[in-house]
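Have a look below at one chain only, the form predicted alone, in structure tokens format.
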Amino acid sequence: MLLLLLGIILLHIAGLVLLFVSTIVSVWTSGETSTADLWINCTTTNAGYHCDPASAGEWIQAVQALMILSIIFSCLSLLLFFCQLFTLQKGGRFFLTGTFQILASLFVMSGAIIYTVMSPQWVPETEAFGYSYILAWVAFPLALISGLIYVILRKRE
């Protein structure tokens, strides 16, 4: 049992570090000069380097917003898993970390949509998606396999 909770720990800071750092880093497209997330894109030119903040409209802000949800979403889940873990009674189950750590999976994957179809109309096309974009895909189904493992698990002592 000990070992199972150590699995699941792990595989819930797995996906939590994937989505710091699919939001934090600058590498949602790149191409050869250039770099863009969703808050700032930054080129490289002969007069050095120069960053402008990310403003395409409504859907990048969503997205950052999504993202930002699916953090909070995501540590809110595992210090309810940690609450539940010394609170709850023998044979209860983690619905409420599992559905918080559910709803973290759905918020990163409809930002992940959202930059994948707006992205054409800012994006051009000699760049492409980078680490960061394909590490906040990655997070995803990490995000919603512990929420499932999560409601289904019970306490045991």
Second form
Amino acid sequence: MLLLLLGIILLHIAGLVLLFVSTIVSVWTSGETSTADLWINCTTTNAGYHCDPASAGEWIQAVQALMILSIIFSCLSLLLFFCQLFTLQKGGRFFLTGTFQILASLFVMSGAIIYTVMSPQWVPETEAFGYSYILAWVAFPLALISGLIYVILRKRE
Amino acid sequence: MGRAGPMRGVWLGINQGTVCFLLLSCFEALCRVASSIPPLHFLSPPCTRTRSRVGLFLDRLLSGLRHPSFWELPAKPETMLTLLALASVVLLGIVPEQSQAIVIYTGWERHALLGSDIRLSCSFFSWRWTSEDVTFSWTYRPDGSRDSISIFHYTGGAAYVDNKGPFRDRVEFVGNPGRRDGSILIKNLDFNDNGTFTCDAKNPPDIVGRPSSVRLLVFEKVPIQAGVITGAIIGVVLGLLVLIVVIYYLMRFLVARRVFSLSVSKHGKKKKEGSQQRQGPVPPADPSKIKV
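Following the display of the form predicted alone, present the structure of the form predicted in complex with its partner chain.
Below is the entire complex, every chain and molecule, led by the chain shown above.
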């Protein structure tokens, strides 16, 4: 029982950490000498390393908002899990926790999809997707599985 | 006797001083209004003599303070508070007479579309009344250049606009000097109009002040500021969450209250029936009950 609990919490925290890294590190697009999005664009020129704020387009801002919302919902879900662990009666399901975690995964998914579809507008063709983008896509199934587990899980003494 | 005695001197001083202060303030206000009407300009010298009203008030206050009973402790703290409040009012009355810098307000940055018109606002704050010799002047410094060129000047009741420089026939005065507004309208903007516009206003005799600058940026398409949409989306979603939580708890509270009131009324009814049943067979000699 304790092992199960630990496993679930670890899964949740892994998803949360991936979300944090994906949001904070600005490497959604990477080229040979530059990295760009979500927050700053940095280039390495002869003069050195130089960073500018990312373009203030509407779609980039939507992706930023969705990533931040997914982090908020995932954190809330973790808090709710600990709350419900102590207040739920025997046999009850962690519906609220699962709902928040599933919502967080949906937000990450929407953010990643919007970025995939809309980034050709401001990113040149020669640049590839960076590791933050990949982490966002990895965080989505982790969060989804975690949320589903919470919905299915029943509280035992 | 104990309360009236020690504070009497101070109250006398304060009352006399306050009345003097109020009367003389009214007098000065009326003086100024009257002397601004051209036929009554001869009234302005007597008005300036009212500068001494503050000294008069202080004199009255000091005479109250010199009363020997002032320096005994007052019976109530409220009187000390009133004294403090009056003193702060006096100080606030003195201070503005000394600092006479003019403060000029323009925007910080203005964004405009190519080909559109833009109104650059400029207003000022001065402790003096708006004089007739108020002047406004606007200068323009292009982006990347160090020289400023004057494009507008208002003085002596007439506005003079640029007729030789980069804004030839494009500047219009849309301000109201009487209301301290020196705004100009620039028409048909171009990319070359990017730069800094500086407004300088003078309200004689209040001429010491810093000019204020507004930066103009001309765009083909006005961009959305970074973070506006982000904040909006986050705010809306979190707001919805909070709303749902509040509504859920409200419904629970209302349902619980309704259930509670229903149970109370049911309980009350049962109690009434029970008591009636108990009362029925007890008094057989009661005439009203026999009838029923």
